[in-house]
Structure formats: C-alpha cells, structure tokens
Amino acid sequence: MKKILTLCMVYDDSRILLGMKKRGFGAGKFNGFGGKVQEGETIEEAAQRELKEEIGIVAEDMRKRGILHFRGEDAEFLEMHVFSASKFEGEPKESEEMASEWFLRDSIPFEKMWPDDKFWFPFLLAEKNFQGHFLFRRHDEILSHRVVETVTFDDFKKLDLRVAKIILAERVRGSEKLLRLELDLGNGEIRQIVAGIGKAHTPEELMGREIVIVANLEPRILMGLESQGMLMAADSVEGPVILVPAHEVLPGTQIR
C-alpha cells in the first residue's frame, strides 16, 4: 500500500526553518514539517494542518514544489508531497512533537537529517520544481536515487519533435564518435545534424533509417560543423540506442 505524506519547508532569502523531531519515528533528526494525510482532507489541507500542529504557524503563500517517491527493500512505498512557504501568520513555537530552529542556507545540518535531503534541497532552494525517486535499505542507506527538475506541459509544447529520414551519413574527420547526418524532414527541407553516435553505429547501417529529432533546438557548432537539431537516443551500457518509429511514416511527421 502507498502512504501519502506531506512536507512543508519554510525559508526566506537567507535562512531555512527546520524542526528537530522530539519523539517517534525520526526522533533526533532535523526535517521540515508534515505528516500523514487524513481521511477526508486534501493534500494541501493536510500540509497546512501539520504546519499548524507542529509549530503553530499558518502559511500564506504555500505552493507545491515536488513529489518524492520512497521505496524500501520490503516494498514499503511512500509518496511525499513537498511544499514551500516564505510568508506565514504567527511565530514558530515548540510543540510536544517538534522544536524549530532557523539555519543559514549555507549551514544546513545535513549530517543530522534524512540522507535523501541533500539530493533534493538544491532544487528546492533554487526555486525549481522537482521529482525524486529513492530506493532505501532500512531507513538510513540509499541504494539508488534519481532527482530531476520537472517541466510544465507548456514547456513540453515548446519542443518540436519530428521524424526525419537519414539520406547521408559519414564520419567527421578527426573524431572517433561524431557522425554527420543529412536528414530529410519532408516538404523539401534538408537538415544537417552532428551526432556523437559513431562508436555505436556505422554510417552504412544508418543510411535510409528514420529517426526522431528535436527540430527546433538552437544550432551548435561541433568540429566546425553546424548541427541543426538533435537526434533522440537512449543511454545504455552498450552506447546510445537511437529511437525510431515502430513503422515507416512520412518524413517531417510530428511527435506528440
């Protein structure tokens, strides 16, 4: 079963407010303020309730910043919704559960916090929205982690992803990994891309293949050649794996 939790981080331009857990799970560690979502309340309502119960303040500008997913080796799954606030009513006070303390941003006591905090705090303090995934052994050893900045749908819509057909492929002189590709994007448009796939693919095997490219990427100069876009490939231990349509479509077809 998945448990839904909240966490609210209170900070200003120079300081961050953390709470020392006084009892129960996590006692002795500094953290933000939050807990379980109760039946009948929204995640946002739960975040405000926990903030009020733990340190006696009400956030005036609370906003959602990220979601952290935690999984243990015993398959326990936690989903934590992270909020931030810099304006609030009341004065932080000590409760039966939490004692609050202000820290300078460059003096955050990560050694007394949960081990995942140091990975996602930089996103939070840089005002970036984020998503994180953590696999734990017990509660204090991270086996794997991934934290990335999230983008909005409007951000995604700015990308122009299209199918292109390779009509010419050759190695770039003086480079072991760069290939120069000429691409047919339909309607008479020919595009040049320079791609670092030469160690995993030969020019001969690429001729005539259809690939997916970012067509509106700002041009870059590589080895004196202008690259007018970027092909899409998956990273693997064997090298880049080029993304291709499941079956042939017209060059220039948009990816949605």
Ligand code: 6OG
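Rigid core here is just the name for the largest C-alpha set that superposes within 1.5 Å across the two forms. Positions refer to the first chain, counted from 1. Only a predicted model underlies this, so the values are computations on that prediction, with no experimental measurement involved. First, how it differs from the form predicted together with the named molecule.
- Relative to the superposed rigid core, residue 14 undergoes a CA displacement smaller than 2 Å between these two forms.
- Residue 239: CA moves 2 Å or more between these two forms after rigid-core fitting.
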Second form
Amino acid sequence: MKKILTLCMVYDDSRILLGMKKRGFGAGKFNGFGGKVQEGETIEEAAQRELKEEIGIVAEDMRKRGILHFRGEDAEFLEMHVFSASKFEGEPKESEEMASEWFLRDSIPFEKMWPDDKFWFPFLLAEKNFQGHFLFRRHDEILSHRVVETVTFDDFKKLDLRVAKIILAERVRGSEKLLRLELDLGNGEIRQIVAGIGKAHTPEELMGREIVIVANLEPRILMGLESQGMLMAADSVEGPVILVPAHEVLPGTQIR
Ligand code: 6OG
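Could you output the structure for the form predicted together with the named molecule, given that the previous block was the form predicted on its own?
All chains and molecules follow, beginning with the one already shown.
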C-alpha cells in the first residue's frame, strides 16, 4: 500500500526552520513539517494542517515543489509531497510532537536528518522544482537514488525535436568518435551536424537512416565544423547509440 505524506519546508534567504521530531516515525531527526494525508482533505490542505499542528504557524505563500518516491526492499511505498513557504502568520512554537530551530542555510545539519535530504535540498534551495526516486534498505540506507529538476510543458515545448534523414555520413578526420552528418529535414532544408557516435556506429550503416534531432539548439563548432543541432542518443557500453523512429516518417516531422 502506498502512503501519501506531506512535508513543508520553511525558509528565507538566509535561514531554514527545521523541527526535531520528539516521537513517532523519524524521532530524533530534524526535518520539515508534515504527515499523513487524511481522508477527505487535499494534499495541500494536509500540508497546511500539519504545519499548524506541529508548530502553530499558517503559511501564506505555500507552494508545491516536488514529489519524492520512496521504495523499500519490503516494497513499502511512500509518496512524499514537498512544499515550501517563506511567509507565515504566527510564531513557531514547540508542540508535544516537535521542537523547531532556525539554521543558517550553509550549516544545515544533514547528519541529523533523513539521508535523502542532502540529495534534494540543493534543488529546493535553488528554487527549482524537482522529483526524486529513492530505493531504501530499511529506513536508514539509500541503495539508489535519482533526483531531477522537473520542467513544465511550456519548457518542453521550447525544444524543436524533429525527425531527420541521414543523407551523408563520414568520419571527422583526427577524431575517433566524431562523425559529420548531412541531414534532410524536409522542404529542401539540409543541415550539418557533428555527433560523437563514431564508436557504436559506422558511417556506412547510418546512410539513409532516420534519427531524432534537437533542431533549435544553438550552433556549436566542433573540430572546426559547425554543428547545427544535436541528435538524440542513448549511452551504452559501446558509446552513444542513436534513437530512431519505429517506422519511416517524413523527414522534418515534429516530435511531441
Ligand atoms: P508522521 O507520519 O509522523 O509524518 N518523512 C520523511 N522525510 C524525509 N525527508 N525523508 C524521508 O525518508 C521521510 N519519510 C517520512 C514525512 C512523517 C513525516 O516524516 C516525513 C512526514 O512529514 C524516508 O505524521
């Protein structure tokens, strides 16, 4: 069963407010403020309620910042919704559950906090939204983790991703990895890109194939050649491997 939890971090330009949990889950650790979402309330309402219950303040500018997924080897699953706030009504006070304390942003007591915190705090404090996946052994050891900044759909739409057909491929003299490609983008548009895929691919096998490129990347000079875009490739032990459409489509087709 997946448990949904909230966590609200209160901080300003120089300090962050942390609570020392006195009892229950996470006792003895510093953390933000939060708890379980109850039946009939939204996740945002739960975040506000917990903040009020634990230290008696009401956030005026609470914002959703990220979701962290925790898996344990026993398959228990926690989904923690992280919020932040910097303006609030009331004075933080001690409750039977929590005692709070301000820390300077450059002396956060990570050694007395949950081990995942040091991985996502940099995103939080840099005002970036994030998502993370953690695999835990028991509750104290992280076996693997991945935290990334989330992008909005509008951010994504800024990328002009297109299918391009390779009409020429050759090795760049003096480089083991670089290939120079000429690409057909449809409507008579021909582009040159320089790509580091020469370990996993030979020029011969690439001729006539379709690939995916970021077509609106700022041009770059590599080994004296202008690269007018970037192809998409997946890292592998033999080097980057190209991504291709499953069926042939018209050169220049937009990807969305
Ligand atoms: P109660 O169930 O006691 O609320 N919490 C975690 N916080 C961090 N930073 N890392 C974790 O790693 C956590 N697991 C739980 C969510 C528990 C509070 O503890 C947080 C809740 O705010 C595993 O009401």
